[in-house]
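Shown here is one chain on its own, the form predicted alone, set out as structure tokens.
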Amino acid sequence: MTTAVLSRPKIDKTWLSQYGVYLAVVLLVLYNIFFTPYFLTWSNLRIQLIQVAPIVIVALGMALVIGTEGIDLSVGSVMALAAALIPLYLGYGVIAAVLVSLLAGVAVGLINGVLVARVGLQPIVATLALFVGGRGLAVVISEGKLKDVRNADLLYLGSGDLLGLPVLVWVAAVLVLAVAFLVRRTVFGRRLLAIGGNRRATELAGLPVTRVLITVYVLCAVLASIAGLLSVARIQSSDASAVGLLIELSAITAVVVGGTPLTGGKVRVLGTVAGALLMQLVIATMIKHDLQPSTTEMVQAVIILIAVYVARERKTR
């Protein structure tokens, strides 16, 4: 009897971990539903939906290299560098400029992936280079300039309505399907989980470890991309020094949040998009009740701590 007394708090705090998030957002959809007005409006729904799915998209990514035991600083330049693009190339089509825009994507993943996988470089201080200089270049790309974009087929992704839904929700969704198989239903999910794991074991193994991580960060710069070019689709311009700006943040915060350990090992893919989703429902609920920016800023940085503490307290059992 005394034992099972005794287990009883760290079965709670296994399931606070596994399920913490999704909890927490049914309580503060209830919460919005009886005291924020208008939040069940289909205006205000579409408008969290979209605002999320870059965000979504990013974390995906980040989630990827979370689960290798990395981190990837540059995904808000890698951002901006495609927003900068996109506009170059729409004279060429819109396909050419996607494409371009997703080249760069794969080229600043290569050089990430690379420097930690080949050179030994700790992944913040191998992506930290590319999180000031890939936003510099984006800058000098753009002339430093807001350019409008006006191609019909590209902002229909940013604002067309497909069966009821934003464009960019679905595209969202499709990732995130596309991410959740990738981990948890091919070889590379199971050999990038492995190496987050336990890379040195990994490596004994003799399994591609190299070739696994520079994949990871090419994959996370593309989802980057694709963030960039849904941003510049959605707001209908192409603003170098403003498109995915902290957005990196709002990333690892969602993966955190979601139950996916900073030491690696492990991709919590819906887990992600929930803590997406939470750290979306925190700042439209305060941004509803009139809080300080200061108060939002407080409360996302109390909810990391406890996402980090649980985390921390189910790795160490």
Second form
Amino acid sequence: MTTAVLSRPKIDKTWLSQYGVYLAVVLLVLYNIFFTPYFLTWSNLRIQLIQVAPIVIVALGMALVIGTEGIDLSVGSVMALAAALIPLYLGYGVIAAVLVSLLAGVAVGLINGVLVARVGLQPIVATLALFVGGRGLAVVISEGKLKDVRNADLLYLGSGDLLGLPVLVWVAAVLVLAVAFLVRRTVFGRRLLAIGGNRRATELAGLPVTRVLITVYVLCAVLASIAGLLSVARIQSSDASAVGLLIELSAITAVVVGGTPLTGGKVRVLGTVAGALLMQLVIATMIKHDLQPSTTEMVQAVIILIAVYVARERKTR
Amino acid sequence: MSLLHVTEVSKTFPGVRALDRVSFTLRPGEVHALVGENGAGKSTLIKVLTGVYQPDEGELTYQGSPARFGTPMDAQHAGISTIYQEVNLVPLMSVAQNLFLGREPRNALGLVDRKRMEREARELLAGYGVTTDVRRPLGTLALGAQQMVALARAVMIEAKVVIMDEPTSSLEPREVRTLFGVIRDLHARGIGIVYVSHRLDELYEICDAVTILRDGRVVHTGQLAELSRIRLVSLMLGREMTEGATAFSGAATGDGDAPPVLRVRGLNSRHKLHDVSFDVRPGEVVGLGGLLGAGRSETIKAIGGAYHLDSGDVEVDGKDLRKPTTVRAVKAGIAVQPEDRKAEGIIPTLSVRENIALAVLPRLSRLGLVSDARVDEVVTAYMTRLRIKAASPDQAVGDLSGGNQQKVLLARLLATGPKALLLDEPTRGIDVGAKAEVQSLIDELAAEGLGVVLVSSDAEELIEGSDRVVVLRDGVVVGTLTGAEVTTEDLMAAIAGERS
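Now that we've seen the form predicted alone, could you pull up the form predicted together with its partner chain?
Complete assembly follows, chain above in first position.
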């Protein structure tokens, strides 16, 4: 038997790229506890979690797509589509409305996936089509109007509580666990990472690359439509021109800050959650300390640059 | 007088002492072989010479005065050019643009003088035996021709030292002759050449001096003519070797009367393959001979469903594959080891474990959930059997040596339980020890009843490893060597078309 030597973890670039995001979250929380009044109140923490939940849900799908060396710009438009469809079908009950909006996600995901995997378009171009067209369609569907939503069952999803936590947060947490499980434990997850690592080699190994890729884009779009319908439930109205606006950027930021490389082959699910939390905390902290939104944006930019710098591929021999 | 000299150079990477007080001298007009197994420190030494790495200790002297190359550009400007194993030019740019990249001839307006550039490129390349439309994107040329372009580019830059890292690994024999012609010419002009290769024949033909590295240290340096082959190999490996170029047993395997495990009929692919047919019986190793571009890789890929076919049939164990796709081929029991290990074989970001288990995950899981225990069982079995050297199964494959990467790839293929194993250059770019291991593995697998198709540019490997050799030329089967005909002479004759 060899004796295991427990050495103190060395804090270098590798360590930073793996755990830096968690460290940053902890530091920021500590700062707020000491310097931000009312930070440690239940109502404040609640608001933070509710605000971050949709971003986390969208970022989960984005992380999967980025893991295949792809990107999905259409997530915000998918949210808008889901939001536009909800009031139309609420008359048939919440379940029907939710199913229809999820189906919209499936449809968008199929289009994205087929364009990327079968037609061979570059992901950024393929998803750009629905990034533009999807929201347009959503506005047409909703006739450009803001619609109030008063269905009690749907509103429960957005503002109800379960065991002391908002339902919204429960949904996000369950999805995080599901996606983490998917990536770590399933055949699908491993194939996804293999495609991101070397698509050509994965094809030659006899794996159903096209099918896996299409599924990944469908999952991403379905997650986005869940985020979309939850947003409607939370703000109690559906506005196709505003729901999910620019969320693709927040999601990509969360994924990248969380340590998932854009070059594919690796997905860090918990890192993505931490990335989303970090960005949310940064914004909240700046607002609480009365800094301009423009300053907040610049700080966000610096964080993104640091994350990308730390995650740079180590030069190999 | 030395042209380039390093004294007691050391370089340490986290966990590895890549160079340990290495001294090396290159004289003008000398062709100096730099040999050693993978991981011996050759690449690191080259990178120190070319300014990619800064040595931790030791000194560099260039043309009689101390030198220090901060960047590869510094070294290039000083006259040290490098040609790497994998051509590193821009595949989408034209041949001419690649040749003149960064040194484009200008016209009076300061714009690139395209006409002149293309004319000069054509003239220059003719001297290297490359006759092609220099406006074509470089990536559309055969690998050998690309290498020649890289060489022409290196020599153009007023080089005083040219470093060649396995320059012949993707060249066909005719191109090797051209390359050697160029090397002799450089030699006569007093240019120093550092020549890295695993091919002993070439070393003895073209090199004057030799430096042997092992585990980051110089174990021998001197005139090559004074060193016997067997001594050279044993110095490299650090163990005594007996004569015998390959590890193949030479014993014929395969049952001549058994029905073929792989039956290939009438493969046609526009411009590349014309009516290619052959059989492989269980236990038989069928070599595919021919020059670069003869259609050997295309044949293998087409059988594996990874190359477009206009027509043709592939049968495994009597079952027709219909139109082969990669998924269907693997299912039917065909395993293909592609030529380009890095681009088409391994998945560098994943661990050894994931790479080996990749193709058989469904078998090792229940309801889509991967069973770690079952994966470990398979992975451990193959790591032991193929003697894969890795820190642990969790190590990223990208960090392994070429030989071990190749073994990981073979393990992935074998795990699928193939009936026919198609190997495209299985020992290219891997060290001597791993090469021997892969060769004996091929023998062993054939003895177990697998049908093997072997493509190798190494004539010795092809001849000693194969029971039968199907010779291709320009996508057409031009002959089959059987029994006593499986010799290098017969192979050359068949390729050259001088065999009845």
